[in-house]
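So this first bit is one chain, no partners, the form predicted alone, shown in structure tokens.
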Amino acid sequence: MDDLSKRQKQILQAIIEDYISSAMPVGSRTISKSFALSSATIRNEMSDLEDLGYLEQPHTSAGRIPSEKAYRFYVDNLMKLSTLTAPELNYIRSYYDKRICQTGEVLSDAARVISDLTEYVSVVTPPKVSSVLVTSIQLMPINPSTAMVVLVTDTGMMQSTPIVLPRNVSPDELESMSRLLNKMFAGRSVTEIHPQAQYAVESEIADQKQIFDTICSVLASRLENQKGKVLIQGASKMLAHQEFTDVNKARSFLQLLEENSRISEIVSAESDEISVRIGQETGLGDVSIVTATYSAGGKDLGKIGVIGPTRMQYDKVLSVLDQVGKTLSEIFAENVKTEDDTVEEE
């Protein structure tokens, strides 16, 4: 790390924060208003910071803008997390006071909240299928030929899927099959729900094989569809940022967001609880990606994050992700506790 003086750090921080706010190159006169220093002294310091690779000058007569190196130094050494306002905190709570049990709704709301509060693109990965255990499977009759399969996991969250049965089935028979499914899969990874698992207990389900195959296939397909997926919200918000007013750059970015599996791979690959990758560190070019982990029961479940320009309001983004991550973790943990209490009562 370059050994910057205290004054250089203060000047660099002032330049970065002014540029994040205005998107305009910062001149010495602008910065000198915040310091008891002459414009000439500020210019000299800015010139030194440019030589060290922290500032860039887009045009000869223009002010300076921060480099990716500057943003990295700012995030690691200078930035302080912003404090969310009461209305912002209330906005987050307004989505989750109802304690929705459907995983998809909880996560899509999280994506919407993050994007709305940061004005960037939000990304949310669902709980990793491989780390989730089955708590219970319940078959609920809709009509003689249709049932709802309700899968509850050890995260306390529920997924429901309607299925068309290969023949009419009575409520009593569905209840019997629910008990069999729980005998087979409760406490096991959801990845083990697949048709081949039936052979271990073939004799128990000989007269219900076709129905059992249908249920397992639907569940397996539903879970498989979640793998490698990421929820993305707020793509249009990026067009409001100066960096994406260029039509070609905006088009390239929107095409990138369509590559769901690529975004999922990048976001999910990060092992740290909090990660800030800037510019070339992302492998995606002139953007930054900030991610945080949500968890329950001591188990990391998935990632929430933001994709935006390198001129990102990092302190605000990290504060929003921290609060939404804690809220998600509380919801999942509360549902785990509720599920455990239900099991004990039974």
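Here the rigid core means the biggest group of C-alpha atoms that line up within 1.5 Å when the two forms are laid on top of each other. Residue numbers count along the first chain shown, from 1. Remember, predicted model here, so these are calculated numbers, not experimental data. Compared with the form predicted in complex with the DNA:
- Core-superposed comparison between the two forms: the C-alpha position of residue 140 differs by no less than 2 Å.
- Relative to the superposed rigid core, residue 79 undergoes a CA displacement smaller than 2 Å between the two forms.
- When two forms of a protein are overlaid on their rigid core, residues whose CA moves 2 Å or more are considered shifted, and residue 247 is not one of them between the two forms.
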The other form holds:
Protein chains: 2
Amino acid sequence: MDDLSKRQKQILQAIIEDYISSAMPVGSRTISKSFALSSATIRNEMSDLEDLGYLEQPHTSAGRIPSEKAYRFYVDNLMKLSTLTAPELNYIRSYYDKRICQTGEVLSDAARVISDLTEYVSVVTPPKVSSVLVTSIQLMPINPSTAMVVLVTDTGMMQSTPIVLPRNVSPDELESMSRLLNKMFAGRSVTEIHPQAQYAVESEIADQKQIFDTICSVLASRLENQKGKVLIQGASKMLAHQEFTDVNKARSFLQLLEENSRISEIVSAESDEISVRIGQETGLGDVSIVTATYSAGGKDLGKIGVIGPTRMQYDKVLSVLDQVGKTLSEIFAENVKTEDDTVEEE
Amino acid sequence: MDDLSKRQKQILQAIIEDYISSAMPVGSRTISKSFALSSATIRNEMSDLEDLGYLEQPHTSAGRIPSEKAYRFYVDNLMKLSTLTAPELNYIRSYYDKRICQTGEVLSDAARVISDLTEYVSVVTPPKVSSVLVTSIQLMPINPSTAMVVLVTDTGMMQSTPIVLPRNVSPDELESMSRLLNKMFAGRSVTEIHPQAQYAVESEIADQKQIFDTICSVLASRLENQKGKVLIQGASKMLAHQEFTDVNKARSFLQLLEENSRISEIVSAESDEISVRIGQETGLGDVSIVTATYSAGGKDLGKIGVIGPTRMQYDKVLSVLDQVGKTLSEIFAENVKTEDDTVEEE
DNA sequence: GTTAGCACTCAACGAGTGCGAGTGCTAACA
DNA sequence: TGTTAGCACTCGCACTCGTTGAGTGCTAAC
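Structure of the form predicted in complex with the DNA, please, following the form predicted alone?
Complete assembly follows, chain above in first position.
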């Protein structure tokens, strides 16, 4: 079914690339100029490609536009990865060089960079909880009945949460509980912190059990909450593309973007290092989603991605995501190794 | 200039309210139905109102639409505050009852509530730094050369930042520095933390001065960063309104919303408890901005607001903001008094 | 297999038209 | 003096209809 002749492939590629840049149905004459063939010949080929499901005609006397199948074929077989220009690379590096320390800021910078370079909507998920290890847990007295729990992880990610304790607790007692918590969780996955955990606390000080439970359940729910978080940038860019001239389409797309947890789920769903989902494959209708992974110490941390029209500059997007992903990975790798964070004035 | 007759006021009010709900230029016949007057009489009055600058005509044979001056007059003199319905009040209370502990979540909930109830874009600024007092500053060792600084404030707001120390520092030393930091800053405004501070540290341990400087400058830059932050919800809602059917208008508006720091500035600019800025007054062109203040312990903390078309349901928006503002104030007041944060499962 | 030629299709554009909501003005009325 | 009825006028909007042009499919010839 998929044994296209070499010429068919070339023609298909030419059509797709023309359509991606022009957003107009492409006709046989346009293509014939790049080939030493007449428009009639191209027409015949196009007709065949249409029969095979690679092309579609909006109406009889318009040119052809690529189908989702065509994009799929293009991404898998035809496309060459574009290399980023020097200014683009510099742009990416420039924010890397800042060495901002907070996970949140690194990621929101990444989101901005991606959307700036690609002109599409960017999506960045924070490091996923399941792959993160506890470095330490600290309890800090705030007042007799309230403490702050600070959870530090090996990725430099932090959670700090105030917790109301079931009874007044002295700083010393907190201190000893801190130690206990660290003994229990340091070096382990944060997912091991869950509310119903029947830790071997009883043996130590039975009275503290309830406090432990409170702390764990609060931490767990905080981490749970964290899951649906996602950074989105460049929504306005979307409206610049042809396919969103219809206000209603634009609106429903924006609405979708506001459902952060759904986006997060969809983006995180893919486990491949780098993935392209086109049209129906996304479960979102007429958009494409390209995602890449950033990682540290061999563990995948989170996803960066782009949402755009199916008529997307896949080559460009892929290389931007690849580059930004690598950069992020470097940053996090450094964190993991040395916690070597510095802050520069802006 | 502004001595409108009672009847003129009534007519103006009727026109404004009709236009707010219909978005269509309103004609004399429509209005005459609500008054025991003929359309011709209304026309005469309308003509006068137009001369006075309260009404505008898109073109000769269309009805009239209110000018910005008219909205101003409406808000200042004609409008009655609408009372929220029971379900609306419950909706606001329901999220209050959750008693979520983190400042960030309380605020983003507020933003969501406002935009849900008003159908406009909501804006919430976090408690402004200048009015916040340091409760405590804690240094936590992470590894020999890195520490985590946790800043707790009286509003329950927290900042935690990793800091790379200029040299290795033992936990004990950190501990003593913690104490010193608290001695210096506890109970004072966070704005007193600034990088060039020549604190009376020399006397204590000259060697630690550099570390202090590092910590202060990092904290200061974090807080500085915080300034431009702002939570925005419901951008997609905007596209539902008539005035944004033009994609380009919609896009430039969305672009504006993405410039968080600018929005933050504009929203924070107003010092009044509650304020309505209409059209040109906003400096943003054809939109209106309504803001209210939330506060605790007599101090204004931050702003909540709504951005919408000048044709906005001012009465509804004002009462929603008023209510949400009060609710937020209660939540923060509680924080200030007792740090009484509880976390419930969702 | 390729190409020239030709009839055909159909969206897009623009001019022309009728409609209707709404106005301003005038003259008459209370 | 304020109100009203009547009427001519304006002008956006929706609709129709012919024209245009890009593009197709098909056929016959090379």
